[in-house]
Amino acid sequence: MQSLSKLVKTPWFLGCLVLIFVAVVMWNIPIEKRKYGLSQGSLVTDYTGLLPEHIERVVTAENRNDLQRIVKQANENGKKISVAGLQHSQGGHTYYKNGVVLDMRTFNRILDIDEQEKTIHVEAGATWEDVQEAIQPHGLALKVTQSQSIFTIGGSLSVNAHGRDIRFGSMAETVKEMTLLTPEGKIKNVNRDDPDEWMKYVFGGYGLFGVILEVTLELTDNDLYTIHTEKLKTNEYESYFNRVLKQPDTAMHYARVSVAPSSFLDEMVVINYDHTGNKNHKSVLKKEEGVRISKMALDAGRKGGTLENLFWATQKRYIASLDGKEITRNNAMRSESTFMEYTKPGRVEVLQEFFVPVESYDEYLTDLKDIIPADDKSHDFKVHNITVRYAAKDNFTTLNYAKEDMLGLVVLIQHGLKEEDITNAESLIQSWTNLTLEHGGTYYLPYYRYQTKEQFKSSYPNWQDFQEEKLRKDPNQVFQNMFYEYYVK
């Protein structure tokens, strides 16, 4: 008994107990998936759950002929159709009241890979992860994709997503050809020279101009990069980024802005992926790692105040630890996402993205301090993360969020679900949007519609062209969704 008493007082034994305790706590951190989507009975939602709606039925896409028949019947009997993939858009873009939802997730075959031409032909319900797994053995990689690989190709093109690559523009610019099921039930193969300009309206068209069935995407080499990180003051970033843009060796770039009270909107960390001149055809695609540790850190930051200061310090240390490491292009394009899941009852976590011209960035962040509190610990509306990405000028799509070279601020926000909480969130985001417009910017449309219709019209001056072409190409307005009804109809 005496020897046991001595044992428990030894430092190494106490240290082991602490490690075991921490391991047990971390192992038991729940990693839950938010419940949403097409399987919630007669009420469907998307990722926010803020717009529940009754629909008539969900149809799983099996083949072209069935889809064609459904669309033609809808034209005859006045039914409305929406198109859904994984439903990560957040403003009711994938369903409509009493309508039919086409679930495209099973339309996911890889049809062809051309190593010489560096292209892939794939069905639109495939995810970016499906594509990466297919092209990795060929030493190929995507030109543009979102930072996570969990989304469907059709969904990403419908919102005309952009990513971390600073050389290839938006996703729409990487599509060579497309097969489309039109609103009148015709199947058309179109390319960028199409006289009817289908791509101009389908990409960034939020599923309102038909169903994307297949696409041929341009690819590039799966190059090996060196990660380069730096800490900056936010007022140094504008000139820093312009230098990065002129450096041909830098392929990808993004940054994070502090939302911690101690350095709110004053500090940044930047991450560059620089060419090494080498390729790595033997590397494997990385899987999600350290989910529980990342979730524990993020959950601490979600509480605000001192814990958010600690989370920012942890982020800076982690990003600094990446400096000098090598990574393939494919692996740089598949960031972890599971740790971000948030399932607290009575609250919701949403995304917003604001774009401002590169030269307006510094003044914009300075003015933003007057709208968003530095310490949101005691506030219902909390900002957890701001990531900065470059969006090159887009001359191609109609609902165009990059009228010139822009910096996009992707913002992770949490607020309550009581009526007054949602009203408060709307008020703050509308003020944030007005500030963005004053600086020549705009906001992204795949997210929940906190903004007013007037703000939509100011942000997207081509909206009337979009509306008129919608009526020309879809005279019976077969393709409908909550986004269209609120903003455009």
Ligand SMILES: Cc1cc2nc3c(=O)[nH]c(=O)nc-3n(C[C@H](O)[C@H](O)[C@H](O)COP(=O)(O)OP(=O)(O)OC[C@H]3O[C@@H](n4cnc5c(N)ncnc54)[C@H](O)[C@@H]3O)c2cc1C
Second form
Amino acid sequence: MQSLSKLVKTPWFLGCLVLIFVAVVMWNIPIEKRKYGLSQGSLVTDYTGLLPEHIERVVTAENRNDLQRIVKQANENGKKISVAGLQHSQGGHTYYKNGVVLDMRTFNRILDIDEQEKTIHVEAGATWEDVQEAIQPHGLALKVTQSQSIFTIGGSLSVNAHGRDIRFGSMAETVKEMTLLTPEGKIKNVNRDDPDEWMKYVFGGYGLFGVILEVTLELTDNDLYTIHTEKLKTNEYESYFNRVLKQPDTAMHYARVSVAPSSFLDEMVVINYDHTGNKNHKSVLKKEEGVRISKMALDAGRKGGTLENLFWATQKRYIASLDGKEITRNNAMRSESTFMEYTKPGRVEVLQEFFVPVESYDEYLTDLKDIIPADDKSHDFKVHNITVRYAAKDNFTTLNYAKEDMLGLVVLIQHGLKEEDITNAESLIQSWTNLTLEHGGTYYLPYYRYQTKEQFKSSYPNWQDFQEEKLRKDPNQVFQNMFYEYYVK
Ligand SMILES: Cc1cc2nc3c(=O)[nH]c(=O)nc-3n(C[C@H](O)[C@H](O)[C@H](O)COP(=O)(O)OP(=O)(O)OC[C@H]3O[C@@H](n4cnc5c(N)ncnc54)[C@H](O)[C@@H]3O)c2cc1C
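With the form predicted on its own already on screen, would you show the form predicted in complex with this ligand?
After this comes the whole thing, all chains and molecules, with the earlier chain placed first.
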């Protein structure tokens, strides 16, 4: 008995107990999957669940003839159709009141990979994950995609997504050819010389100009990169970034801005992916790693105050630990996402993205401090995370967010679901949008529409061209969604 009480007091025994305790706690951190989207019975929602709506039915078509028949019938019967990929868009882009939703997830076949030409021909309901699995053995990689691989091709092209690559322009520019089901029910193959300019409206067109059935995408090599990280003061970033852009060895780049009270919008960390000159044909695609520990750290940051300072310190240390490591292009394009899941009842986590011209970045962040409080621990509206991406000028699509070379601030925000919480979030985001517009910027459209119609028109001066072409190409307005109804119709 005496020896047991002695043993209990030994440092190594106590250490082991603490370790076991920590392991049990960590193992029990729940990794929830939010329920959203088409599985919610007659009321459908998308990623945030903020806009539930009644729809007539969801169609999971077997083949393109089925889709064609549905579109032709809708034209005759005055029915409305929306198109859904994985519904990560957050403002009702994939459904419409009493309408029919085309669920594109079954159109996910890889049709051809041309190693010589470096292209892939693929159905639009496939995810980037599907594409990466197919092209990895050929030593190929995507030119442009989001940092995660969880989205469909059709959904990504319809928002004209962007990511960490700073060399290949917009995602729309990487499409060689596309097969489209038009609002009149015709199946057309179009390329970049198409006189009717379908691509100009379909990419970044939010499913309002037809259904993308197949695309041929340009690829590049699955190069091996060295990760290079640095800590900076925010006011050093603009000139730092301009140097990175001129330095051809850097293929990909992004940054994080501190939202911790002690260094709010003053500190940044940058992450570059620099060419090693090598390719890696044998590497495997990475799976989600360290989900529980990342979630524990993020949840601590979500509490604000001192814990958010600690979270920022931990992020800086983690990012510094990546310096010098090697990673393939494909793996840099498939970051973890599960740890971000947030399921607290009565609260929601949303994304917003604001773009400003590169040369406005510094003053913009200084002015932002007057709108968003540094310490939001006791506020309902909470900014959790800001990452910075580059979006090169887009001369191609009509609703283009990158009217010149822009830096995008991707912002993760949490707020309550009571009416006054939503009104407060709306008012803060509208002030943030006004500030962005004052600095010559714009905001991204796949997310919840806190912005006013006037702010939309100022951000997207080509909106009238978009509207007129919509009526020309879809005179019966067969393709509809809540995004169109709110902003454009
Ligand atoms: C966690 C998270 C991270 C994100 N990160 C990034 C990022 O790094 N960069 C970025 O640019 N965006 C980012 N986004 C936004 C994301 O790219 C969009 O939400 C994109 O639409 C997701 O694809 P999806 O398959 O979910 O499309 P959905 O949300 O299903 O659809 C989006 C739009 O595309 C239309 N559509 C879908 N399929 C087709 C089709 N086959 N033909 C015609 N129209 C179609 C829909 O009607 C809708 O208007 C992020 C979103 C989330 C939630």
